[in-house]
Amino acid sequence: MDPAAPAVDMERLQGFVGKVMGDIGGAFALLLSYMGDQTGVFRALRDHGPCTVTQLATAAGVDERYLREWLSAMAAGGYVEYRPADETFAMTPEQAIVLAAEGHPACMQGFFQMVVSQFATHDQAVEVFRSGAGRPWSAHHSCCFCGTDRFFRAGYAASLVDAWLPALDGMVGRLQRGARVADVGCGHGSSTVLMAQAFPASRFVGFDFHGPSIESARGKAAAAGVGGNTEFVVASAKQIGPAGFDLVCMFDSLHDMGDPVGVARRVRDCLAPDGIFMLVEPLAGDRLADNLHVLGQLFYSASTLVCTPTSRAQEVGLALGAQAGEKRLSAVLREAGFTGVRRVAETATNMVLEARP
């Protein structure tokens, strides 16, 4: 052993090994949870209540032997309950919300789907990390797009209409009377549809550079009955228009842009003289030291795998990152020509900035 090497604290070593083992178990639990979601096992267990492996296999329509192994892993990980007295499995109300309550803000299946998509294309992630090249949004597995929409949709449903839009001075009244709104980087269109449902007198245009996402958005709008006051256009953020929008929104997408300053400048040019730019971004402090917690870990991880490579694949490639913080975001907006920038709302995962020309 090298005498110059630092001494190893065996207690700290074992503690860190324990943490890593827990993380490995969590990685397996995430994949198995995705399987339970896609096969309907979680929903069947929630609806059936305490049941044996045989009963659940019948209810969910899955193989009994694999299910026994799956349930054993889930019980060991604390994702379901095992009751030795009668050899049944069950879910607590809390587990049912996190694992099977579609649309609830605490349901994590969308996030699971996003992460599983990265496992599916890990070879690309390794090569991009090594080379420093960009990775276009379109190069990701389709589960990344679906999972992103699924995870963020619940948060938007909980806050967008009832909290974020009312935080913009006078905007709700304008929307009720009839306004022109652009949703830039709209993805599958969940945010656009939510606003269109709440304000039928207004007109909403969703823009995104990813064609398959726009097709999905059109389908969602039709299913929600808002096809008459929505439009979805395949276009980059710098191609939005025409000018005169009363409100331009961007939900968790500016940091993915290659040229966020140029995009924000285009937004400013497309606003009506009294228009408002509402920017929703992941919640973050201005310093790394402020973000060393589990939420920061999740967002920095997603940024490493998705957001930063997506930015680098575009012109300029600023690579703002998903934890830019209010100070950096405000600087981007001011460089783009916005003079009035203020933070108007926040949730456990997002901050909302209002910018005026």
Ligand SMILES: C[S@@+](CC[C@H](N)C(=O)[O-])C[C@H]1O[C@@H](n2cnc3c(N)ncnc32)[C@H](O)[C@@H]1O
The other form holds:
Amino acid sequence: MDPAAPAVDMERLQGFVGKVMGDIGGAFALLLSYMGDQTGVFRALRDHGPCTVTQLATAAGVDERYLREWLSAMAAGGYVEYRPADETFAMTPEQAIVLAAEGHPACMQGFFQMVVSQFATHDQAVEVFRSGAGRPWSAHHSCCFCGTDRFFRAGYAASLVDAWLPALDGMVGRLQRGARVADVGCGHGSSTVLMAQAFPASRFVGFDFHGPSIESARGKAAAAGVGGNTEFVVASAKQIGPAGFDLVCMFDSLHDMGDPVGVARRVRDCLAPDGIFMLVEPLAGDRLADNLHVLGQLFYSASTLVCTPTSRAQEVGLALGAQAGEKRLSAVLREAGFTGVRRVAETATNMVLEARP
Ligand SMILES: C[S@@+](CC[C@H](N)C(=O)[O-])C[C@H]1O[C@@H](n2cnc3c(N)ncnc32)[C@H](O)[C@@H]1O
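Form predicted on its own done, so how does the form predicted in complex with this ligand look?
Everything in the complex follows now, all chains and molecules, and the chain you saw is the first one.
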């Protein structure tokens, strides 16, 4: 051992091992939670109420022996309750929200799905990390796309129509009267559909370069009954048009793009003279030191695995990252020719910038 090496503090060592063991347990809990979601076990347990393994296996239609092991792990991890007196399992109302309340902002199943997708393609992650190559959005497991949509959708449902659009100068009135709106990097189109439902007199075009996502967006719009005032186009963000949009929105997509300045320039060119660019990005402080907390860990992790390699796989490859922060994002918008840039809203996870030509 190097005699100059700092002495190991055994208490701190034990503390850190304990923290990491908890994280390993969390990684298992995440995969087991995904299994519980996909097989309907969480929903069955929530709907049934306290029950034995045998009762739950029947209700969910899964193998009883595996379920016993799964429930034991979930009870040990605090994801379900175990009642030794009658050997039953149950979920508290809070566990039921986080694990089984589809559409609730606190439901984590979409997030689980996204992270599980990264484990499924871990070889690619290691390779890209080593070589520095880009990794196109389309190279990810399909769970990455539907997990992203599933997780983000609840946040958009909670804030987009009720808080973010009203924060834009005069925009709600324009949308009520009838406006042209573009949603760039729309993914599965949940944000587009929410706006189209709220403002039937307006027309919404969702653009994304990922064909399967656009297919899914079309299906979602039809199912939501907004096929008439929505359109979804497979296109790179630098090819959006025709010009004259009253509002262009981007939800958690600018930082994924290779050339955010070029894209923002194209957005500016496509806006009507009094049009507004609404940029929704992950919440972040401007310095790494501001982001050293759980949310920062989650965003930097997703950014290492998905956002940064996605940007690098495109022209320019600026690689803004998912924690770029308001100062850096505003600089991108100003470089693209926007003069009026201001922060108009934020939630626990997102910030909303308004930019005017
Ligand atoms: C993190 S996802 C967000 C999707 C959606 N806006 C949402 O909030 O659920 C980023 C999206 O940006 C799209 N994207 C990335 N670069 C793009 C580009 N250059 N042109 C068009 N779409 C792009 C991806 O295909 C993906 O759907």
